[in-house]
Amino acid sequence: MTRLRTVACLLPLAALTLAQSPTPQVFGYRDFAQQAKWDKIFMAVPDAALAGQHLKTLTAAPHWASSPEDYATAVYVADKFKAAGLETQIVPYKVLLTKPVKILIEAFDADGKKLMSGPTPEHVDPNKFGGDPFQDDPRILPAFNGSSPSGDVTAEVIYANYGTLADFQQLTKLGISVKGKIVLVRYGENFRGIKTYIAQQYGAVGVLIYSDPADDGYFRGDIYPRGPYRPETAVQRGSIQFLPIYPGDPTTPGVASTPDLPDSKRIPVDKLQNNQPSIPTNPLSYHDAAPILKALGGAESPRDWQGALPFTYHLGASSNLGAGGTHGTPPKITVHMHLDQDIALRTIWDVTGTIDGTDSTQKEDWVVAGNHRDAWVYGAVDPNSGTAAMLETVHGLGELLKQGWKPQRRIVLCSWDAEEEGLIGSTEWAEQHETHLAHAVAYFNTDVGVAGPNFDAAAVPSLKQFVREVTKEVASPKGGTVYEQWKADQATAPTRRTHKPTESTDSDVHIGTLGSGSDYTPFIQHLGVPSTDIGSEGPYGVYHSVFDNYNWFTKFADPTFVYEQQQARVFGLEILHMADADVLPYDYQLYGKEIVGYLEAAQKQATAKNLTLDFTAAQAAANRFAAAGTAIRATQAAPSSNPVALNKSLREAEGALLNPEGLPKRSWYKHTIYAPGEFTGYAAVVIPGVNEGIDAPDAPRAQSQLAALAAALNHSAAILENANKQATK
């Protein structure tokens, strides 16, 4: 213990050395002398300690969108805005959210014996390890998945794997038919809401998700609280809204949610069906899936749809191909899902807080900066760690304000509501505010701000180097920089992200792709705000869970906060950067050559499916678009004097990339280069429309992408190609 303290207490001394280290030159900055004197005070401020007092406070309640206690950490929040400096708004929203009554999920055999009767209460042993202090708070919810419709259902029971669209296909093959049943699948892979969005597809009347300890559990490791890892009764929570066809108030989408819209401007909660389930949906823990599992007849389950529970996994029918040895009709393993939801508009509140820009040409190209606040329980980790390192960003940038610093494009930092029921909050506010961020700069996230100690991020590739050279400023708690020690995390560990990186072209350390799950969704994909997102990962076995508090942040995530410290001055680097760079530091000459690989990889899988597509105009604009990304990089790097033209430019040049019409079946989605995959959500889709053409297959619709993707393209070039003339006039 006296160890770490000391480790905590000399890191800001290592971040000062690193910034005592010769000036280095900066992408973006004609002479970075000055921003670096305002860095190196910038990070002498944010404080471990009141990292860990944000986090116990913002923890000491569970807080889900739009109860009391979430309000009062939009108050926390709120006041500690104020206090740095920043002009201070609590903005509340109107929106559609469900609220479990009653949960009651009972699972007989086929003599009518009770298996199992749920969901058991989340609980560990009080006496052993520690146990925990905060499993019987009685304002703990029941464990439900929001957006899941009310129901009374009893049904027999089919286990699907992860419920993937390839899983269901196998089952297919099989002979097996879901239509009519509940269906079992336990969470990974994919987004959980999309396991409900292919089961209805398929007829299925119900969905159970369980955590499987193959994934987080005990397999993984030592389980909570002697380890990281999911106990045995432990549930994910989850929002199932359908996020890839659109995010944020189910009743409004493209409007914002304001308390005063008029009715006649919803969508009626009787008449919603694009993005909200018509199934009933409820998670489980293991402890509560395992009697299912274990009755489950028929045949035996493909090998690799084996989890770690103790047994041999069965699909509870029977094969047509005869897997398993199974004769005759299998026993009818029921279950009864009784879900009484109130769904119903509720107000939540999201906290802005605000930096003017001094300089009159740029200070409304605005750089916002946000994490979510709302957690299906406690949310220590997820999102609060995120929360109460953004709390000291914001402290050390109102230290810089009393030093009489000022940005020269205006700063906006964001605490979002109701993230976990959809992305609400911050969908919401950009929806309100798209006159303004079609010419923002950035929007920088954080969700998962700690989890362990390992760095890692996603961003568009425009932003890609950005990222780099900020941590290559930051001090890491084990030694060196945080650029340093990611890239020797990588190479020893596969990335942790759940947003993946793609192949690419590019050799420095690795940056996942956006597809969707967190706060950037709306900046990006709706509006063509480029976007980063960072975190600090680790083994963290508890998501959702009420075991996702205070107790177990402190014993398995970042002990005594310097992880915290240490993303808040990332973050904040990132916020600074960003306002007072000379030239926006976007970086189009690693796009192009992402975007000409994308198109690469899309021709050979077309032509692996037998699909015959003319890829000609795509290519071609995609070579002219990395060509004047390459031209435009030369220019970024001796600008001119006033490079504001040129800032106009290369911000439109990201915004030229959306098709006003949106992708096929969710038009919402605009961006032609990413977007969460229709059958993954949160994995990206990279130049979705064409991609997802193909993979149908859809010749026609893949087609009509590949020529919405080449007027993208040519758009975006000829904007480049333009400030580049007029640049080197």
Contents of the next structure:
2 protein chains.
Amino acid sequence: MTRLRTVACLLPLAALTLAQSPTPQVFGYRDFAQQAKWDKIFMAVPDAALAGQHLKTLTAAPHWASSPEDYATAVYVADKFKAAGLETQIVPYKVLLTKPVKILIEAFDADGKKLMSGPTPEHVDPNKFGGDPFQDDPRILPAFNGSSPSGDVTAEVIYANYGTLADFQQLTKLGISVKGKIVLVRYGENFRGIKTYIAQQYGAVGVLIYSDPADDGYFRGDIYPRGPYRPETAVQRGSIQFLPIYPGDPTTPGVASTPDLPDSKRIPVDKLQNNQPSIPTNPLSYHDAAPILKALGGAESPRDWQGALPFTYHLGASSNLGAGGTHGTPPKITVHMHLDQDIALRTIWDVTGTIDGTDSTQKEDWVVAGNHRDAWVYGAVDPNSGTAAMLETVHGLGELLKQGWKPQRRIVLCSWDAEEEGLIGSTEWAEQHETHLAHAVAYFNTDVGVAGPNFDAAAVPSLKQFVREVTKEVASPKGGTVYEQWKADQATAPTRRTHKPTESTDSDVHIGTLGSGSDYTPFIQHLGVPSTDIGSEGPYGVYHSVFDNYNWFTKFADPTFVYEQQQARVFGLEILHMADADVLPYDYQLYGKEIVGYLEAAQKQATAKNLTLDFTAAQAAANRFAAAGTAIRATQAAPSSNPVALNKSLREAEGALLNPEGLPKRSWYKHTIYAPGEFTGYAAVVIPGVNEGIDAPDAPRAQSQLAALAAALNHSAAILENANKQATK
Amino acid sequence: MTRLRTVACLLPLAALTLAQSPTPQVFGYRDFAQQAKWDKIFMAVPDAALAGQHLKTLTAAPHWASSPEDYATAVYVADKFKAAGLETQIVPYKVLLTKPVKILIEAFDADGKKLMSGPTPEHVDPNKFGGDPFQDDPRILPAFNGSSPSGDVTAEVIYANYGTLADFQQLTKLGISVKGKIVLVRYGENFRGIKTYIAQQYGAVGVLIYSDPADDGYFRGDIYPRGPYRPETAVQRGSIQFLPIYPGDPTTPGVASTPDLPDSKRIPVDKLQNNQPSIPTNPLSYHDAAPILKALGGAESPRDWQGALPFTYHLGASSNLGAGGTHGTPPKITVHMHLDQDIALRTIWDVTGTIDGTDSTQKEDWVVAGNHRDAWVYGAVDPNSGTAAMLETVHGLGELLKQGWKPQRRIVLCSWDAEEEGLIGSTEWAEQHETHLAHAVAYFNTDVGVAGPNFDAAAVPSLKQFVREVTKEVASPKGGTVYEQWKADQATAPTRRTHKPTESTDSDVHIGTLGSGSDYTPFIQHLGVPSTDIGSEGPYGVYHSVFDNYNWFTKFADPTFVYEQQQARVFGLEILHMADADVLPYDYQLYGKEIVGYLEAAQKQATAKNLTLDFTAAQAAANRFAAAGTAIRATQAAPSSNPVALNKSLREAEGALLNPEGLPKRSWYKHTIYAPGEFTGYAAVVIPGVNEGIDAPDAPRAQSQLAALAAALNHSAAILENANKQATK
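The form predicted on its own done, now the form predicted together with another copy of the chain:
Every component of the complex follows; first up is the chain already shown.
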């Protein structure tokens, strides 16, 4: 209770009186007054202390997907869903998961002297800064990379910086081949699976991925438990699935891995090679990576490859550059990787909770909202800060139900499993419900719900203004509204965001672009469901390690759970407004502007690369789409009494941006405007077919993707034009 | 001989045929043909192998100013001067020098446990990468800061980043006082004496200055003896004299410390306090600094204060910022500094060598060229790479003399002593010859003659084009001319230079601005002698340590001494051309443009600071000066048969830029356009009176300095206008 009192003190009068202001005009509503009343009732419910209790319970034990402890969290979530009055299901899938049996990494110098043998257990001094009460649980799996094959390789080591395409290209320029070598790379810059994806193409036989203290360790700030950054032995686990090819169960792309799916419908494991990692890959702490990196000889690494370990980084091989590079033949440092993985079909459990819609014509237009539940270890921040908040959102929805509220559209809340392995729970569910989701009106995601006090969001352009409006209704523990603090924070620390702002077409608070790395991917990029991703960020150096636990969370992220409460409120308002808006509050005007901008940038890039491409048709289509967006926005602002047909068209316009053929090399990704980059993984590539064709460079591919883009834009524009004609006649 | 053959191979044909091209038009010459012949004869003489021999001899022993080994180098230089036919003198001065008797630095944790005790002797592993043959000489003095008083203080420690004014201001903002504390700062950003100057004003009782590996150690590249960067125990010695107040013997500002100067003409040592360091200051290696820095508690340092040592840097005290800052009361880390210095008048020895001028009216218009000879230890790069090259320049001049050449103007070559202690040898000599130097036509400096292959220069604007022209005549070992390589190097690595380019008013190769830190200061900034400073740079991490020795030099700077040869040639051509030009090749057109630009920038700065200043008179004067510069440049380009009067005026125009009253707080500095910054030391502040008045901010001071600047510019402009009128009538 003390905690709650503290929270109340943090809310200034301005914030507390928000709901007493005159009812604002909200886009999509004819009259917001009734909604404002429900919002107010809803917002009083999410409880900071209860969120803290959820978090404590959910993170009491390591709960890796498919484990008994994971199932226990599914039951806990299902119970809370049921208690709120949701029609609740635990939905099992049978999916391919990698579980480590034995992991051994050892390194030897030229004389065969052992330099290290790991992985070293993750451990901090129990006698300093309070130690860590969670680190000794025997259920903690050894640190590993999901989707890595088993393997037993011994090879020399090459340091390859972040393992980006540019890094491997630079090694080639320096005359250094990774063929037959183990590459040592650091986390950061791209999705970890891409490191293996590229290394494998360059002929490497193994990959070690370590966390450099420059990126999330002592160079950034105090390390755990003194501060929030990664301590010496902490390892970033994580999947190395080739996410940009397709996510989900690797044996069933495009198909749901229901428990009854016959094996004959699955791709056999030995046929997966091209689209899955084929070389052993394992993460390391900097405690374990440092002795290897320190021993490497050969050329000095390029100076911007230097991290924060206390020695000069070398590449492990001589370069072909005379100056400042070669120092004779480097000593042979070899690493032995022995990974014994148990790769098998295992059962995972999504949890869904449904509130039926009342509008006879629109109740099948689902509003889906989700967060994953499985964790590499305890997952206090990732993902259970999101789960704890979502449960308080559900708590609030339950209170509304008790008071007689019913949404117009069906609401489906989802607790995904096996996201960490490759967005598996969400992808299988989305693939199972593809038909329904073709007219779902939104997917609201959260993953890292709370890692600190700085709210941030990513969204499709059509929902950017929607997210801003919602955050204007919620009070921030820092005073004022979430929106105001978000804006202030962007002004002072514009580069801190993980959702890096792209070149914005408006001057409002920046909202990021959806790339991948969380469960919105099957919704927006495979099925064209307009999506957002929200959370509250902070200095978070223990990602995917044992130390992302309740102790860390209550020391560094949100000791009084007030940001949990904030998150529950914002997430809840997204759901409520989308379920009950008269007109779907999509902003195709902004969407159009952004696409026009993407094409301009792509054309510049093509010119810079001396590619001869004809942008005329695509630009005309983008301009047409933008004009249609502007026209329909005016129509949406003055909704008719029966906007059902308009809403249907608004939703279809997003669907029309899908290309049924999908992207070259990765047909599962069907959206023509957004995809995770083939060589970035996390970060979005906009108009991906076109831009990746230009980057390759592959002019014919780019030209054909321009045509596909033009077709999609024209299709979508025609839908909007037609809807507008109907609505205004 | 093998070495020389290698060198020849490096010279492409284009370079070798330079002297066969048609005689170029060179600014200042009516007909360059005769000069071109002498240049060619001269350039054939400087010998790479001989330069290497000079360097080896000069750096055979530590030769700290006033030591017997220092005297031996004076005799060596004098012998070479005499051998070339120069009228040679060894010129003694009696000056105040600090010599360490005992240096003890130790640190203790809160329980009184000793964390370190130093200084640790500078030492590298003799069995790795060839070790170092020089490190064990018993004549090496302990690492110390010249001009530090003796002292015995024990106090808590505060980390203050680079110890700039901004850093101390930020500590104040964080609520952290250094009063009564010892500040630990790192080398870099400003002149080391400024760190003490500011710390002392903020009430600190001691200063420790260490070399962070981020700045010149392993973070930059391989450390000695594997690579050229600073190894763990290496210390940067150096003077902490308050250089921007005045350089030279502190007891005789403005007066030459000749051996016969009576004590009554000197400021007693106990009266020096305001203008000299009064708190003990000592340098540390990162080996010795790391245990102190690591133990510091309190607030995390601002993140851009983090260096490359493997832990998070803290300030040593709690800050007044809640967020991410304070972690309770930090543990009391104390340092005990016991410095026992022998501060006494000691004899130093400049060496001068003169070649008399032949022109009856201009032979007293000296061309002075110099380099210091004293070193903190061996000084292979700093300064004897310059001395070795200068001796080969002298070798070339000797050859010309043998062939009957005589310069029009008198040439004076100088080997300065005790530069490291505060530009003492040059300052005392310049003060002694003030009357003569009032019409000296140039001072050409070199200090770090060769640290690597990248030529660079700083100069007053009137000599920028002169330096460029000279470098177009000299072949580079990399191929082409020095000028071409210089330009190419600036294009690829524009930020590497120590002489950072200022906003340039022309698009040619950038030439830096003269700040301080070497012997040109008394010439340009006290006496108004147009000056340049040249050298050849490279990765040089062993500055002012034991490891700046012949072994380092031949491994990393210039193994075959071809850049020594290049340096001897460029330095020699500067002297030759200035001694024999028909019209003094000063470019007042560029000078004027630059000053107009300085005033525009200052006015913007004043506006940004909301200072109400009247720039009208100063701007009018600058425009007048610029117009006069443009007019006279045309006259210089077509020299009359008797330009003696013109030359006199050209020289007087620079002298007129002096303000006899000097700068506020530091009257020794008389130049109105250039001075070392009060708070930078090395880096120049342009139109210093005005800009420092604005920075303070002190509007009345800035306004009165604007008036002084206007007066100087008008005076100078009038001289040029009048000369032009005389020359063209």
